[in-house]
Amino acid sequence: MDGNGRWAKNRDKPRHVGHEAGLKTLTKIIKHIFNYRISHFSVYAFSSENWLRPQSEVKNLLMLFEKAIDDNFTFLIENKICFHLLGNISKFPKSLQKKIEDLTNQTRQYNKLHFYLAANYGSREELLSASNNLKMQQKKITESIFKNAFYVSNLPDVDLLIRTGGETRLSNFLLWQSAYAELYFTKVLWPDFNKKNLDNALNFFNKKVRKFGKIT
């Protein structure tokens, strides 16, 4: 979800205004996603490298995480959407950790629709963590065993990866899971991303013939 800061700068506003606008967009888009009965939806909200940003911006982002959970808590419960946190929450404030744990516990029984929030997440860190967790493994490590050591073991491979804001890189997001993802890049800044933009991305995906290395 890239482009919040630039969106604010274009309007001569402080960066936190862009992040707040981005949260409103997420609240709208998540409803469109699940109205389409897409069963797995992941968003990259805060990378493990984002701690390097100014302290004031990091503090604001953490407050927005709490607000995001509060704003979407009822929606996730009412629509029986299972919430997953991708990343290491130990560095977060205790209040945010509790909200994450409460939402995770209250939705864990749902199994048809899944929402994954990547926060304090980095794919390289996830791969290293999985490797360290398995280094004492006595039996041969298979792909299935390796994936079970990830932050969320049941996260399926990415089918469509959408990046807003005009950048054309993965930025350390779900590198293993995106091995065969269709990549959709748009110059639209995240706060401006709407249902029409989402439909364009889904139409792009639906036109793809996915071979996975085979000849069809």
Ligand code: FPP
The other form holds:
Amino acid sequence: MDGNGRWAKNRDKPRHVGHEAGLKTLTKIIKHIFNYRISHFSVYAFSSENWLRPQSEVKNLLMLFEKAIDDNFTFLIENKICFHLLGNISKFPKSLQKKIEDLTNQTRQYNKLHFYLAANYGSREELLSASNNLKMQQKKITESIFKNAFYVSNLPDVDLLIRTGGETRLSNFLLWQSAYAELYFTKVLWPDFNKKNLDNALNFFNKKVRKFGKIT
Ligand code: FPP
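I would like to compare: after the form predicted alone, may I see the structure of the form predicted in complex with farnesyl diphosphate?
After this comes the whole thing, all chains and molecules, with the earlier chain placed first.
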């Protein structure tokens, strides 16, 4: 969800205004996702490298995260959305950790849509942590054993990866899971991303012939 800062700058507003607008976009896009046969939807909200941003911006993002949970708790329950936090939450304030745990526990039984929020997430860290957790194991490590040691074991491979804001890199997001992902880059800044932009990305995906290394 890239481009919040630039969106705010274009309006002579502070960066937090861009993140707030970004949150509004996220809640709208989740509602559109329901109109399609999409069962798993992941967003990258805070990378393990984002701690290097000015303290005031980090603090603001963490507060916004708490507000996002408070404002959307009922929506997620009513719409039977299963919430998963993707990342290491131990560095977050205790109040935020509690909200994440409550939301995860209270939506655990739902499967209408699996929603993964990547926060304090870094793919390399995820892969290293899985390797370290498994290194004492005697038996041969298979793909499925390895995946089971990830932050969330049941996250399927990524089919379509959308990056907004014009950059054309993965920035340490779901590197293992995106091995065969179709990559879609758009210059649209995240707060401006709308249903039409989502449709364009899905049309791009639907035209792809996915061969996974085979000929047909
Ligand atoms: C990257 O764009 C965006 C982020 C680091 C934050 C994303 C957060 C939201 C969309 C808010 C909603 C999510 C939750 C749950 C709090 P940037 O701001 O670095 O953009 P820039 O490249 O234009 O500066």
